[in-house]
Amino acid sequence: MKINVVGLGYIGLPTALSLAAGGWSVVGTDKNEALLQKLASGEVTFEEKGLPELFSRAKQSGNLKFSSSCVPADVYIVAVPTPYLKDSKRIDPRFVNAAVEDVLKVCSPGAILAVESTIAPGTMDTCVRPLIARAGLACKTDVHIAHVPERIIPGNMLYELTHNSRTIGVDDPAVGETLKTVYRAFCQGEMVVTSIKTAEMTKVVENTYRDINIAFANELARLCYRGGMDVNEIIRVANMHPRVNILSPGPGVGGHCISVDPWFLVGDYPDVVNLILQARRINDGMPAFVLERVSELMEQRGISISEVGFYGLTYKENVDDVRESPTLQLYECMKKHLAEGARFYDPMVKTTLVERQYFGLDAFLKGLKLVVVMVAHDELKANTEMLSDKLIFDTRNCVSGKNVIKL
């Protein structure tokens, strides 16, 4: 079988490389010519542990090619972004729609069209099936559709791609068995075949569950600050109970999954969703809460905004992914309130994203009185002695010392 992976971002590229290294003939498609040029020259397009080595194995296999357009294939895997519409909170399906339309122009009779992109429950019915009908084709005969959502996290993608279970949503169980064979090239986890709508819903529910748990921890942090209590100590002690597992609070929720997917349910079921909406509001409000705490510390210690530095621009530690970054949300909040002037730095980010962004730890720290830890990169934890003369506001509970104030 020939496989065409459409979209070569954080999900599509590792999937294409894993399939090729596992023995399948793979064409990776993306509209971004600059990205394709980098890949053609053997350069990976984002930082991820083990990705260069996987790329090398995939190239050496002779099974991997790249193209700016879809090609005739037996199986298509669509892995393009699925943002949400800020006003309605509903899924913005334009990238999925465009990818499906491109596939339908060239797909072979009986081809399987599997969407890996995370989508709102019902998207395959409301978007993909109508596009197939409009192209004069029929589901279950001309084209077999499936939803196979990814379950991997930046920073540990390749391990999770190999070991996590997979959900395969299909109309026809036989198609599910075919897709099992395809994914078995790299997936060692359990693969469950179910209905398409169940697959759509389970992926969104998984990320929504995590969002709600984080919101509980973040609300505890705000409550404990108001009451003069140590939220981290309270969580540590509470978690000694055998049936309690509270997560750690933080400066917000970022990334393209947890901070996005719950909105699909809010947008589609506004009269039903209450807890999920409140969790989203709590987590989205954390960057502003951090900024309030920073303002209080500045006033208490006589620190000016130019003496404040925010460490970390990515949404989590040891990755270069800045999608929905809490620090960038905080930065926008600062601009809105005319409080620009602080420094920003992240060892994983090589391009300029904000004003007063630094590209070296020494230069960033020089002259600062207050360092706000937004991301717990390994670099920071390995160089805590450089912070000994600074006041540290640690939103990630990753630094210790007399000069450290926790969230």
Ligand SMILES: NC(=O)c1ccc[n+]([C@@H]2O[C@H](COP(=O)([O-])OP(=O)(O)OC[C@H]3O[C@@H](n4cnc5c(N)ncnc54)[C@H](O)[C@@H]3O)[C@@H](O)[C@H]2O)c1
Contents of the next structure:
Amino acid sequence: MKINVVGLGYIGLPTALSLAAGGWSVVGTDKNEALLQKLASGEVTFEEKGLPELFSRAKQSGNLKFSSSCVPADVYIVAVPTPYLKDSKRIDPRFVNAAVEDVLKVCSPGAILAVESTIAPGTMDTCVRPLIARAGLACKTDVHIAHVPERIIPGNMLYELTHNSRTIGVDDPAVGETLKTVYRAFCQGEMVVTSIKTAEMTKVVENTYRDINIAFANELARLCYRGGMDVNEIIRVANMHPRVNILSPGPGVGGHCISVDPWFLVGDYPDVVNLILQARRINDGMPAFVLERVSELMEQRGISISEVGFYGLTYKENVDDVRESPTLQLYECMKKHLAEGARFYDPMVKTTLVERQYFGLDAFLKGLKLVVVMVAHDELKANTEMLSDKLIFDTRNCVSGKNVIKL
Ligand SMILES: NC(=O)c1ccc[n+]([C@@H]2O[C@H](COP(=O)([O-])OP(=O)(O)OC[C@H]3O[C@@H](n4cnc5c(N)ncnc54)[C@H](O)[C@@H]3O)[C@@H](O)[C@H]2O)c1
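Switching forms now, from the form predicted alone to the form predicted together with this ligand, please provide the structure.
Now the full complex is given, and it begins with the chain already shown.
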């Protein structure tokens, strides 16, 4: 079987490489020419543990090619972005639609079109099936559609790609069996074949569940602060209860998944959602809460904004992904309130994203009185002695000491 992976970002690239290294003939397609050039020159396009080695194995297999357009294949795996529309909060399907249209121009009869992108429940019915009909093709005969959402976590992608279970949503169980064979090239986890809409909803529910649980921890952090209580100690002790497992609070929720996918439910079911919407609001309010705490500390200790530095720009530790990151949300919030002047630094980020961004830890720390830890990168944990003469506001509960103030 020949497989065409469409979209070679954080999800599509490791998937394409794993399929090729696992023995399938794979063409990776992306519209981004600069990305294709980088891959053609032998470089991976983002930082992820084990990715360069996987790339070498995929290349050595002789099974891997790249292309800027879709090619005839037996199976298509679409892994393009799925943002939400800022006004209606509904899914913005334009990348999925464009990729599906490109596939339909070249696909052979009987091909499988599997969408891996996370989509709002019903998107395959409302977007993909009509595109197939418009192309003069029929589902289940000319094209078999499937939704195979991805669950991997940046920072541990390759382990999870191999070991996580997968959901395969199909019209026809036989297509599910074919897709199991395809993914078995690298996936050792259980593969569950179900309906397309169940697969769509399951993925969104998984991320919404995480968002709500994080929101609970974040709300606890806010009320414990108001009540003069230590939220981290309270969560530690409460979690000793055999049926309690509270997550850790933090400066907000970022990334392309948890901070996005619950909005699909808010957008499509505005008169039903309540808890889901509140969770989104609580988590989106955390960067502003961090800023309030920073200004209180500045006032109490006589620290000026130019003596404040924010450590970490990515949305989580040890990755280079900055999409929807709490620090960038906080930066926007600062600009709105004309409270600019603070420094920013992230060891994983090599391009300039904000003003007064530093590219070395030493230079960043020089002259700072208050360091706000927004991301618990390993670099910071290995260099805590460099912070000993500073006040630290630790929003990730990752450093300790007399000079450390927690969220
Ligand atoms: N990043 C994650 O951790 C993660 C985890 C699980 C699921 N997902 C989901 O996977 C999907 C992809 O996310 P991502 O993080 O890989 O996105 P990404 O932005 O890193 O990559 C998407 C790629 O698709 C390419 N692209 C866009 N339109 C195209 C088209 N018409 N034809 C070919 N290429 C096209 C872009 O150039 C880009 O390289 C999203 O739906 C996301 O929600 C992401």
